[in-house]
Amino acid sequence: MNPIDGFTNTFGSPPTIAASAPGRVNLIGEHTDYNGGAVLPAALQRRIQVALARQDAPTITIKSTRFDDLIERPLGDAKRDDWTDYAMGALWKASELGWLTGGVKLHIESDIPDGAGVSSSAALITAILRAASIVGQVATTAVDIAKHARAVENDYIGMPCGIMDQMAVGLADHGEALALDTSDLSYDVIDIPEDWGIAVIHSGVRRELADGRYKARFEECQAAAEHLKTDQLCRLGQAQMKALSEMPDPLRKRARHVMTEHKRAVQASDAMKTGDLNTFAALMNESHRSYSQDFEASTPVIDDLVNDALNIGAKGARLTGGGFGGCIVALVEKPKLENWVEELLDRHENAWRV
């Protein structure tokens, strides 16, 4: 069923507009986006689709194919710490911008898994803002929508994320990666080489960014930046590098991760452009070691999954997303990919392919 038919079946009349956005997997560049660094996410084939229309009642009525209930919330409702907050936040921002005002009926269809670190929240917010901009007949850009979507996460949800996810789901399509410099939002869309097999494997451990650990890492990075007197922790000068070596842990380790991760993301973008699979894979492996040991955002289950991924033939593998569960991303020679996936999942009964 497409979102237009779903909306019509739910509400008894067709929607005004439908829109969609893909999920994303971050190939390399974790926690660099709010530290002024480079990232390299790629769009997934999985998408969130939304359809909406205004309604006279001063309420937001939400139906998702993931859940049985039809949910109603009043206009301007504060965050409730449930999944509908992301839809409410997007509609709050659309209203603030003057794109879409009053009550709204919203239908959501998605095959992006929640809590997997593949940006289901950014995709939902972006899809709703895309739809609202069309309803409001607003001349806007994908970058502007990404900025507004980030504001929803920061200001309504209370998640201090960077802008990587919103840019990735707004600017890249399936089969493409986005080489993004978050310091100035310059970017390059890169075609992923056809002979590269990229697999996203869910560990079976659901991650929740709202549980405080992501925010704790954000705050540690902020503290390290203040200590070093910089607003771009990824880009340290010579004097700051000397001060970094004298900084106490865990701040030193957090800063070391984002600084080296920025360099890896830049090098990985160059390797993808030239089709250098081995260099790209080596950078992925270095990234996971840094993410696990310096940023301390991995888990034993994730580390075991990464190790097995490499042992059975992946060239590179790493934890992807905000950390503390969710997915790994692996780079495998494409002819070997399907057999590799089957063997890895046989070894990890709780894991599944995204």
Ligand code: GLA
Contents of the next structure:
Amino acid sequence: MNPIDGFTNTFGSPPTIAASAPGRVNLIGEHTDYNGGAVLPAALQRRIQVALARQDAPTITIKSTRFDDLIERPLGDAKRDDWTDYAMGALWKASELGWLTGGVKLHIESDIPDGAGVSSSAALITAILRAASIVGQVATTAVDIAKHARAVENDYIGMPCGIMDQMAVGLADHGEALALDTSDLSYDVIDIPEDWGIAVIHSGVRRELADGRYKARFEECQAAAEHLKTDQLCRLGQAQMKALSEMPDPLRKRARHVMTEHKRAVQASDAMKTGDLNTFAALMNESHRSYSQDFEASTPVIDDLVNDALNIGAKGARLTGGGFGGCIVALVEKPKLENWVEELLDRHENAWRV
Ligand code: GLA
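Could the form predicted in complex with alpha-D-galactopyranose (GLA) be given as well, to go with the form predicted on its own?
Then the entire complex follows, led off by the chain already shown.
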């Protein structure tokens, strides 16, 4: 159903506005986005669509097609650790900006799985902020919306993420990758070559970003950056490289991951621009090794899935997203893609294609 009809069915009158945003998969560049490095996410076909209207009552009333209940939360309600926090946080930000104040009725339709590492939360926040900016008739940009959406995660949800997800869902469309330099937010939208088959496979192991392990890695990177007296751990100079080699583990390994991963993300963007599938795939494989061994963010189930993905013919495969479960992303020659997916899913009964 489209969100306008969905809203009308739920609330008995039409919405003022509808907006949407896609999910994303990160092709390469993991945990570089809060260390001043490069990332290369791509937009998914799956999207979140929202429709909303003001209401007089000082209440946010939320309906999602993924759940039966209509949820009511008072305006200004603090975080309570369920999925409606993302909507509350986005509306809190919209109100703070003066884009949309007071009570709101909100209808949500989504085919982006949550807890999968494909940015359902960034998509929801972005879609709501887009809708609010239209209601408020404000002149804003996709980059500003991405910054506001990140602030919702950082300040309302308490998740210390970088800006990759918000920029990806705000600036890329399906079939495109976003080569983003998070040190200055310069970017390039690249068409994914048509003969590249990209598949996102969920391991069956759910992940929660807010569960503390992401934050633990964030804090280790901060500690390494402080030790090396930099705020861009991805870009170390000669003297810092020497200090890095003397830093104790695990900080040394964490820093090594983000530094090498930044370089790989830059090289991968170039390889995508020239259609060099083999180089891109090799960078993905090296990225997984680094993410698993240096950043220690993989799990046995994920490593097994990545190994099998390669054994049955993927050119490249890696854990994608914040780590500790969720999805792998694989690069397969397009003509082989469907058979490859079928074979991988036959071998892993808990896995499914996103
Ligand atoms: C999550 C965060 C992003 C990024 C990735 C890891 O998706 O939201 O900001 O740090 O993890 O690359």
